[in-house]
Each structure stands twice: as C-alpha cells, then as structure tokens.
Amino acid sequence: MRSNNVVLINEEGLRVDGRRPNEMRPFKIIAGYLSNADGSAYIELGRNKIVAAVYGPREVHPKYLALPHRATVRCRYSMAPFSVEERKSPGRSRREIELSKVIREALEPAIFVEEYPRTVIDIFIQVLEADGGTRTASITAASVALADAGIPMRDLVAAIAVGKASDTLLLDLNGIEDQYGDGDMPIAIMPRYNLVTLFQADGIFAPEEIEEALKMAREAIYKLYEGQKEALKRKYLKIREEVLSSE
C-alpha cells in the first residue's frame, strides 16, 4: 500500500520496519536515570531516546507567579540538535513550545496540584534521538519522572499514537510513517481510571476508525503502564538492596 507515493505497507501486510499494523515497537524504561534531579526517567521506544527530569515542588521565582490554591506545573520539551538526521537549530522552535504545552496538559490531571500551593513543579524533557512519536514517549517518561520525584499522583500517564496509511490503522508510528502517512492520533490515558488526558487528531478519521484507534491505543498503553511500574519497582528494590547490604 502506498501513501503519498511512499510504500508504507507491503503486499504481505508488513510495515517499513517489519511490524504488523497493530504491533508496537520494543520499549525500555529506566526510573531514576539522573542523579541531580528530584526525579528522572529514560525511555527508548524504537529508535526514540528521551530523558525526562523533574524538579520540585519548590518555591516559585518570581513570587508573583505563585498560585494561592495549587502548584504551577511547567514543562519544557526540547530536541537536541543531533536528534534528527538534518542538524536542528539549537533554538526552541514553535513546535517544541507547542508540544511543551500539550505534554503539560496531558500530565497535569494526574498530579495532586492542590497539595502544594504557591510552588512550582518543573518538567524538563530532552529528546536525544527522534523517530516518530516523541510527544507520547515523552509523556510516558515524564510521568515516571514525576513519580520518581515523590510527587503525589492519581495515577501514571502513558501514551501512544495511532496513525493511518491507505485506510489502514497503524499503532505507534515511526518517523517515516509519521512523515508520509495519512493521519496521526496521539492518545494519553490514566489506565487505573481509564481516563483520557490527551486526544489529538491530525488527518481525517471516520467514527469507526476513532473507536478502533482507541482500542488499539488502550492495549498498547496498558503494556507501557506495566513497564512504567516495573521501572519504578526496579529502582526502589535496588535502593532497598543497597541499604540492606550497607547495614
């Protein structure tokens, strides 16, 4: 099947990287990846490599920005100049500013912001290597970083994108599919509550395609959710072992 004159699905029903349409790329999540942040995480999703760091809750500067009844959540998403094939300008682009807002809004419903009035929680996301789906992978990593920082949360947030090429829905778009496909639908969910915190659509999707895309995304997100919990568990089991061995 062709999309914009680029073959995205071959006659055997396989995608450009050999996956089936409903198959997610391999992933790895590490909690506590950085020692200088209050909380941090690292994620690999296919060829994506992303680090998330969290600082706070801490005092707001300047103080007039403080909110009297809740914490302020700030997010800065940025891509390293070497993260893409053609060197990216080191300055922040409009897309990075937009994705910072999108990621913050996807994560904020999970945070008990009312517990920390007049403070700020800063989330920093650095994309080291990009290959499609960086916003959803960033949400997944940043959620683990928030939990690693000890910030009270209703649930973790995990995210994945579903796209379309030649009327076929594709789970977890890679860079080529994202560039040449017919649509992209990033979705973030708090799995414990089955609550959608992000739903965007770029392209035209029929109602039945949206329903099927949500089903595909939900199944993948639950796999990521288990990976998030395992990453946090591994970190604190390691700390426990270190404490016991030092006694």
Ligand code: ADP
Given for the second form:
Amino acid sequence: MRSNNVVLINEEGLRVDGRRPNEMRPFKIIAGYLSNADGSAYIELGRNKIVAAVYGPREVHPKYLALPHRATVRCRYSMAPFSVEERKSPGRSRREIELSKVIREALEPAIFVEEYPRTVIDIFIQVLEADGGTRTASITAASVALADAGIPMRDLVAAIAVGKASDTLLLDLNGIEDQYGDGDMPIAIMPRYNLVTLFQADGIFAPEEIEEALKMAREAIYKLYEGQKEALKRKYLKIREEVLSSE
Ligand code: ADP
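Give me the form predicted together with adenosine-5'-diphosphate now, not the form predicted on its own.
Below is the entire complex, every chain and molecule, led by the chain shown above.
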C-alpha cells in the first residue's frame, strides 16, 4: 500500500520498521539522568533520544515577570544540530518556538502552579536524536523531570502520536511515517484524571478515526505512564540503597 508514493505498509500489513499498525516503539526512561539540574530525565523511544532538565521553583528575573498568584512555567525545546541526518542550524527555528509552547501547555495543567506564586519553573528539553514524535516523547520525559525536581504535581503527563497512512491508523509514527504519511495526531494525557492536555491534528481524520486514535493513544500512554513511575521508583530505590550502605 502506498502513501504519497512511499510504501509505508507492506502486503503483510507491516510498517517500514516491521511494526504492526497498533504497535509502539520500544522505550526506556531514566529519572535523575543529570547531576546538575534540580530534576531531570532521559527518554529513548525507538531512535529518539531526549534529555529534559528542570530548575525551580526559583525567583524570577527580571522581577516584574513574576505572577502574584502562581508560578510561571517556561519551556525551551531544542534540537541539537546533530539530531537529524542533515545538520540542523543551531539557531532557534519557528518549529522549536512552537513546540516549546505546545509542550509547556501540555505539562502546565499537571503542576500545582498556584502553590508557588512569584516563582518560575524552567524546563529545558534537548533532543539528541530525532526520529518522529519528539514533542510527545519530550512531554513524557519532562513530566518525569518535574517530578524528579520534587515539584508537586496532580499527576504525570504521558504522550504519543497517532498517524495515518493508506487509510490505516498507525500508533507512534517514526520519522519516515511522519514525513510521508497522511496525518499526525499528537496526544498527551494525565492518566489519573483521564484528562487530555494536548491534542493536535495535522491531516484529515474522520470522527470515528479520531475516536479510534484516542483509544490507541490511551493504551500506549498507560504503558508509558507505568514506565515513568518505574523510572522514578528506580531512582529513589537507588538513593535508599546508597544511604543504607553508607550507614
Ligand atoms: P515531532 O518530532 O513532534 O513529530 P514534527 O512533526 O515537526 O515534530 O517533526 C517530525 C520529525 O521530523 C522529527 O521528529 C524529526 O525526526 C524530523 N525533523 C524535524 N525537524 C527537522 C529538521 N530541521 N531537519 C531534519 N529533520 C527534522
């Protein structure tokens, strides 16, 4: 089957990387990946490699930017020049500015911002290697970094994209599928409240496709959510072991 003249699903119904349509890529999450940030996380999702670092809540500079009733959340998503096949210009692109905003908006509902008036929480995201779905993987990693920084949260946020090629919904698009497919729907959810905090759609989707895509995304998001919690537990178990062995 062809989509935009590139074969994305073969005759056996398998995708370019051998996955079935409703199969996500393998992933790995590490909490507390960096030693110099207040909180951090690393995620690998297929060939994506992303680091998230969090600072705060801390004093805002310049001070007039401080909000009297809540913390300000800032997010900076950047792709390293070596993260894609052809060297990316290190300058800030429109896409990076847009994704920074989208990621911040997907994370903000999970943070108890009202508990930290006049402060700022900074989230830095560095994409080391990109292969489709970096905004959603960044959200998954950044929410672990926020929790790792000890910032009170209603829940973690996990995210995944669902796309489409040859009228078939595909879970967790890779770079080629993103480039040549017929659509892309990044979705973020706070699992405990079943609350969607990001829903974008690029391409044309029928209402029943959107419903099916949400179902596929939800299943994958619950797996990522388990991975996020495991990563946080692993970090604190390690600290506990270190403390116990030093006593
Ligand atoms: P997302 O990474 O969230 O899917 P996009 O849909 O904008 O966001 O990008 C899809 C993919 O296209 C990226 O994951 C990356 O693999 C690739 N890509 C993005 N920007 C560039 C770039 N400047 N050069 C080469 N590839 C890029």
